[in-house]
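Next up: a single chain in structure tokens, the form predicted on its own.
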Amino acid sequence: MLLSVHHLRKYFPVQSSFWRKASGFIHAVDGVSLFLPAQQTIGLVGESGCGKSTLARIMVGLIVPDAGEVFYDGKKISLENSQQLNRFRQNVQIVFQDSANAFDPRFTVKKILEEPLKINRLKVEGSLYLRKILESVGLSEEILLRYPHQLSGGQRQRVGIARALVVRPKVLILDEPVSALDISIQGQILNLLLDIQKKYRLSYLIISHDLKVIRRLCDWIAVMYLGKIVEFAPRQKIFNESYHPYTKSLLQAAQLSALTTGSLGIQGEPPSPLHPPSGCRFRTRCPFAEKRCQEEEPLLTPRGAGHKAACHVFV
């Protein structure tokens, strides 16, 4: 396994207006373990607020976890040691979802290019290096004098792409890659992160909650509600025998459920991360919950062929 987590736990405290204390904290992150192959790609799906963001953060080295551990290539690695926090963050790049906010509006193209390069202290062959970075992104050398507000999304994106690339990463986490472009721009970007990965032999962790993208280009699925995995499988076991009631809706939300009729009836807005249900946290919106459900958390359990879920009702 070229990058994985172990019990990740990560709660943000939430201070109370006066005394400036915590009144709670939000359980963001709670108990994650999760591996990502060597050139394959796991998909991320799950409910706004869930923890997804949070997850691919601390999988990046940009939080530090409360509890748990990071490995990457059989190693684990320390995200409060600055220097091997850096050789780290060589080979596990992020492209965020908001191209807009990514860039520094001052820096042209060129210099957010070879901003990293020089954070890293890599010597490559100047202008030359960037153009072959650009042209692997589908982008012209006319572009490098250019101001991120000069660009159009399609553009900044594929610049986001770039600036990633040009350290030459082993691991790259999309955070939702294409949901700010227009469905003619979406389609490009798809065929350029499939080229890239099989050009550069690169491993991706993509959230999205487009169902339909994550079909198209991971190799594995992981569902995660209120902080926690709750199901795990190839694509193929998703799409087609997926275990978890909360996959279930979301495949038939979607549109892309093997269930052709009847409902499974999940109503109602998830519970707040500040007081999660006991027991199993999707109990509260779940038809098929039983008693056993509220007074013991289900925990991911093998269903064959590298397929987890967490279930108490479906075994």
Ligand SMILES: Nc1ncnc2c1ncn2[C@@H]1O[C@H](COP(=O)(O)OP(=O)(O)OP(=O)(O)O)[C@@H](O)[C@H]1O
The other form holds:
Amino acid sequence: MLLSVHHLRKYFPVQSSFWRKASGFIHAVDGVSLFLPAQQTIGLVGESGCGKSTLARIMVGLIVPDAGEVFYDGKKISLENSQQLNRFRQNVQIVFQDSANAFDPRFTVKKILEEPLKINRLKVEGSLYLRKILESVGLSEEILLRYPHQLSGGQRQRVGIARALVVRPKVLILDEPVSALDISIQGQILNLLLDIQKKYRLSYLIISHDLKVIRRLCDWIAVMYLGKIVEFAPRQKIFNESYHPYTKSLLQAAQLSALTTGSLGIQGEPPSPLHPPSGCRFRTRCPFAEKRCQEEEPLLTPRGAGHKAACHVFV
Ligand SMILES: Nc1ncnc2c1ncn2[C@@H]1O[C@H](COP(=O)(O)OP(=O)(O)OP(=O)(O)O)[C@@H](O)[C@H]1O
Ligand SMILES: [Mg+2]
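Switching forms now, from the form predicted on its own to the form predicted in complex with the ligand, please provide the structure.
Every component of the complex follows; first up is the chain already shown.
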């Protein structure tokens, strides 16, 4: 495993007024373990607010978890060891969900790309190196003097990928890499991601609510619900032999929305992450829930060939 996380937990305090102590906690990530093999791709899916971006930010060292551990290349990453943390941050890069706000508007593309080199104290042949990186994401050097507002959405996303690539990382975490783009550009960016993965021997964690994107790019799929991974399996197993009713309803919703206009989604709203249901968190929306689902939390148990699911009913 190149990158792995173990039992991660992150609760965000909720304050009812400025001076008061926390009146509650949002259970954003609640006991997540995940393993990313070298040069492979994991897809992370789940409804809005289930904790995907928080998990991604912990995995690149931008958010400190309340509990749990991150391992890179067999070594535990310690937050106190700044040298190790810097090396880790160089190796594991993130492309942010919101490319429109991901850059400093006062920086030209050149400065945007040079900044990570400076921070990581990497010496490279200046403009030739940047030209090569731009080329690998399908941009030409004339873009170097433009500001973020002078770029199209697709160009901005390519600059985001280029910025992650300049420090020669081993892992890229891509948070909704194509959701803000129109369909024709989406295809181009997905092809680009496949090309650069091969070229730079990268491992990916891709967050997307679009199962078509996940199906195309990923070797493994992790399904997240209210701060927990409820199913993890090789791609084909998720699409053909899933166990968890939540995974099944996500797949069904994706099929239905492909046939009709407008997203149909799953029945009802997800419960508040401030007060997740007891036992299985999906039980309040699950048509198969039994008494046991309310009383006992299902653990992620092996279902053969790397497949794991957390469900009492479907075993
Ligand atoms: N800095 C923060 N402070 C307080 N709450 C936060 C913070 N960041 C995220 N949250 C809360 O944590 C939960 C998980 O948020 P997160 O952004 O990880 O979800 P997500 O799965 O990425 O959603 P989306 O698909 O909409 O991007 C949400 O309820 C969110 O409101
Ligand atoms: Mg997000």
